[in-house]
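First comes one chain, alone, set out as structure tokens in the form predicted on its own.
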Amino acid sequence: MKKMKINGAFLNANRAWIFLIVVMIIGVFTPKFYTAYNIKAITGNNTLFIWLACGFTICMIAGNMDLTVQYCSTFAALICLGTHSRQKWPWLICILVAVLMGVIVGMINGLLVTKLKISAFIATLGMQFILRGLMYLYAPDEQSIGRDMAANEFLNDKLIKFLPFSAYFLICLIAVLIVWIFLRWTRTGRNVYMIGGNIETAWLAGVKSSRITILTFVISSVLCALGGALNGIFSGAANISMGEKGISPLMIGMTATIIGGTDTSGGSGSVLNTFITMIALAFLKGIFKKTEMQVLVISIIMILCIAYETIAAFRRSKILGIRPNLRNEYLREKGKA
């Protein structure tokens, strides 16, 4: 029977489950952390996040950046509870409208990037100056925009009476493996990884690398738009500065990713590390109340990541480039040989 090695390697690939149960016994000795409701209420206040870092983590793993993830979900409950507020239409419907102009921005995002061959860090940049745009012509002179008690209720409700989460969070953990299982098991999914690994080998494979990363592109905006609608109705209102305060969305969901083990520059990674990243983020936003406190320890555990992954490439740069069993090297250094 081979025996588990646990060496750096083994510890990187599992550093989002490590970095959960250190947070989480760190969470043993804070007082009344572990109760049902401040575990209902740390989850909820965080689901958006959740949304956010999947979207991010799939444009990543495709070798892209997608930097619209936050304004795209703002704009969604802006219009999601606008058109319900002024519109009088069903929240489906208004959930629909919002997903489809995610599905829009996607699209435009994805064309820039394939078509006009825009750097995805440009393209999406100048794609958050539209948002931003559009959300203030949509809501020039309002703070706020719609409420809906019977609709915030039931997302803030429990959908599993035993288990201290909001139907909210059930929703997003039902996407986010629904992602998981599309990147996982499907073809499409196996070639996000591979035009993210290396685009001229998946196009010798005869993989469509264009469609990819539109794909990924509206997949991201979809889940962002998704979640943002959501919020607005799980929170009960939406405006324009939605999560300005304190951290940005942006960079949570960016950290989540980098921390998750998504490489930054594409071909590797995992919407549920990420998933797993983001609840520990929370749990550690729990722990430390001030922003100041969040901000340090956050940016020193990514800081430690980024350090780990550089140092991680170069050592195999080295070994690949001067060692003539290429393959049995690279596998031992995996811990799969």
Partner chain sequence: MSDQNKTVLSPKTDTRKTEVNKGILLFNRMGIWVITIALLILGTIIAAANGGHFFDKSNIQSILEAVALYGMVAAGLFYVTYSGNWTDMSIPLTMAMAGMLTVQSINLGFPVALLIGIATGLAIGMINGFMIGHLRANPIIWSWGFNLLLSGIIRVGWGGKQLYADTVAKQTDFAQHSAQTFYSISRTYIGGIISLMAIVMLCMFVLSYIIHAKTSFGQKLKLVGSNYEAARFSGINCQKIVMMGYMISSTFAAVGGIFYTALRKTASYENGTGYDFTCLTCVLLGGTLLSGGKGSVLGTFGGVLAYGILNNILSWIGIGTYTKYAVQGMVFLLIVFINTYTERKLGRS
Given for the second form:
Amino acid sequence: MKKMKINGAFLNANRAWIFLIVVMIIGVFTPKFYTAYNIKAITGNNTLFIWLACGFTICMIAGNMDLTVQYCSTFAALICLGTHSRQKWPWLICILVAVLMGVIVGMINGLLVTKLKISAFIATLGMQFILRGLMYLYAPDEQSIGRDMAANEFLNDKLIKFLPFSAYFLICLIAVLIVWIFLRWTRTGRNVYMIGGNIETAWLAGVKSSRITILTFVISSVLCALGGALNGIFSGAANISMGEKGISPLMIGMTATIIGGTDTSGGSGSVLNTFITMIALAFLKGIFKKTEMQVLVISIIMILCIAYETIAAFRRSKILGIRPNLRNEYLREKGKA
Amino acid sequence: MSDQNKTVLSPKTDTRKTEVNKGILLFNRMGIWVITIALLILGTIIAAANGGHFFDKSNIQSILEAVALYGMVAAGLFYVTYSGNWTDMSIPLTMAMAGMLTVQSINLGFPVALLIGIATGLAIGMINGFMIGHLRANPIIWSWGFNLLLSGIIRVGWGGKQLYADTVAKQTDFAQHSAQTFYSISRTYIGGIISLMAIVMLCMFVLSYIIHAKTSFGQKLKLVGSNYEAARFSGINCQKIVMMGYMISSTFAAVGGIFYTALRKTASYENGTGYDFTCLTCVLLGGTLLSGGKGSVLGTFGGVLAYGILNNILSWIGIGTYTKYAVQGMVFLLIVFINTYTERKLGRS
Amino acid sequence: MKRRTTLVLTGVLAAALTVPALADNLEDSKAKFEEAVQSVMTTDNHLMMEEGITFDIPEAQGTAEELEELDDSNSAKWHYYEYIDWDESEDAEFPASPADGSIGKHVISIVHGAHAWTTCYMEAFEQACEAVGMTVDIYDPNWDQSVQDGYIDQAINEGPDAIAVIPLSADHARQQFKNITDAGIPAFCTNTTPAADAMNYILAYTGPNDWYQMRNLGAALGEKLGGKGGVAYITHNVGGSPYYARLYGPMTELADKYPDIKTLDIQSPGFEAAAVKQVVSDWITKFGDELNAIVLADDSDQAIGTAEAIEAAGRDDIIVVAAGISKQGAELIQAGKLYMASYQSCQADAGLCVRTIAQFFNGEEIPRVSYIKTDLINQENVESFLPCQW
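Switch over from the form predicted on its own to the form predicted together with the partner chain, please.
Time for the whole complex; same chain goes first.
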């Protein structure tokens, strides 16, 4: 009985990995699934969502929601390809301009939340509309920008042909690792978890909570902007209405964050888990080819995760609410204190 | 006693402001109606500058009809925001699902189909209310996830198809007649002037107002919304109250969804897209606090009107559809900021 | 899964049977093709797999950059939007036709997204494929560019005999079709017009001639208006090929033939009836009697919203024309609320694509660009187009 309990907690803590393994086992029974071409295609096509999911995760660890991720990345892609084709700037400058846009969006988000005390959900919701309007102002009658195929052909066909991953995916992997190390091993990174757990205690403990909150929004927006800009370059076009119909990339990012085990009220979670979940979701999409089935399967997994966490929290709070000391005694008896 | 303490212990005088800024108080009390009147004046000027009449019969009609569907949903969504649960993200698919099931059951006759549609909303509200009110799930995450699940169910269940009431209906007079009745509800004009949709919206606001202001449920909800723990310790069954809030919200959304489907003549999973954010904008414009416990149905009605008037003015100026997004976003942020700011200045938050 | 096993089975059977009797399969395919062309009907009783229309592209009046300088209402400006005018000398090397018959071939079709039109298209595609003995898998990327890219990669991975795509973005089409052609799979583009340079990687394009039918619609509208009045436009999704065709097609036609007709406003409220209704109501208030006609890019939701607004304002005199044709549109025409709509057969669109693919497998010469037949529908002839396809 005791072992089962620990086992359950262990399973829950590592559910991202378990999800990935299960999906990979199902993949064995899917014809033509483990081909180099397919793996490359699946990971490459879902890389944009990995960027968004990781940005969303960071904000959620800090206890906020960032709804701008999707429009931020689309806008960045438009700016990146737009400046390249209209102003003829070199790619590096275009990417920098797009990232700068991300920094500005993140700053505005952060300032709205910390200085004007608007809750993150509402602030980023408003920003989402503003970004959407700006996007159409920037590209008024074009569905997509970008006709320069040279860079795109070079990047996709010539660069690292021997690996079953695209260069875009590898860049994303590096970025995720950097963010993971930052969150796990640096003082500032740990502070992000602190303000997510309890912003007032963190403030009392001397953490500059406003600054950290702004920082998380900036990191999130920069990740999305960089991801969007690179996606634009690698796929050769930036589409203005990306994700406005069907399943929105924001939704996929949120799903990956939640299945990956990030606490919905902040304070715990890991970018790496989100990354693993995102890979699993990408594989899942490769297995269930029809969009309808994808939506159903992904949403069922997500709902189960939310329901599990809700019920667990409910039972915890029930015990806590009645007699907190009894629960402590109970835990001590079980040897889990 | 206190005088003594003051003279002995604290020679310094208290420099904190105690009097309340009149403007802030006025705004906090009147809120949306100040904005609505300002928008009305602005609209009159702009319309006059463009050589038209803002208070023209057709323009007023156009504003009322444009907001009728938003109004129906916002009148219910108000309860979710008011109960301190921010917003119900499952509104789009509640609307879609209600429309789908209404059309699917049109063979049973129009009244039965209508009831089934409304019952759909009630059921979705119960599930949401149970998870959020009873088990205390994160309201946004849960309702958003549930929205995705409903979307998946509709997509798989109906294979991504669109449903037309007159093709679903059997080739009998009764079924065809009920299909035509269904289509006509969004196209009926009472006395040739005001549409049935606008009337239904007004009725729903009146109903909502009565529930909020005249029942004990409304009073309890206020306490639950402003302080959940205090409400619990004063013996209120918070779980039940929040659940009822969600049930009202989803039911109203279902009615909105049925009218939307009738207007569009097709039921599909994409009905209701965007209603979640638009209706939240209306509710917040109406001065309802996101943290709950403050706001009124009358304010929400003002918010809905203000949203309609704002859109109308933007069309008068000749702003394109997409620029409207940016303007709406800025107005939205400004209003929310003013709301939270005045609330803080009055020391209530 | 089931379909795949049947596919494998048919593949094995075909291999076992057709190697000695390769010519037989070709003969059978040709016979089956002829029968299909004669017998398969659309739901509104027209031939589904009729031969398409081809024509020579007129000379452009300058390069693309020069034409961009011209006024919006000048028809010369839109040359490169209207015609798929590409440089054939840069064509990629296309996979050669196996010329062993269409029976037993597997096709993957990737559409653009869920819609009533799409459902109708998909059913017609399956029906037509079955009629010529091909199997088909259809993927629906839900209007998402990146999802469509993903499906194209998946389709390539599965290695079918041909891939047909409705590209979501004209500009991005080149990249998508390049991937398919590079993988050695015949690539067919259908319905939406790709950017001209994408044709270098497309074996054949089939679809509706949106410009032509919208110009006809514009001409009919100008005649009805008697050469004067004010016209307002509601557009398709900004930036797509239907956006240009359905906005500038009628606009340039009116400007050419009836210079007294004014363009009042252009709005893109999308496809929500309520939003369109609001836009039209605002127009009626703003322009009053100056507004005489409205051109719509869609005859379902947009037409419903417009009709509602006109009815509410009591302005029966406003003439509404739309690109069509849907069930809602036909009803509105019958009720006299929509003056005219263009006839763009959804099922013939799918039929023409399947026809072209089948001809390719049968080793016949196929036109690189062909269009489906079109017509104009008004209250008098609407009966012959019923019941509507979608």
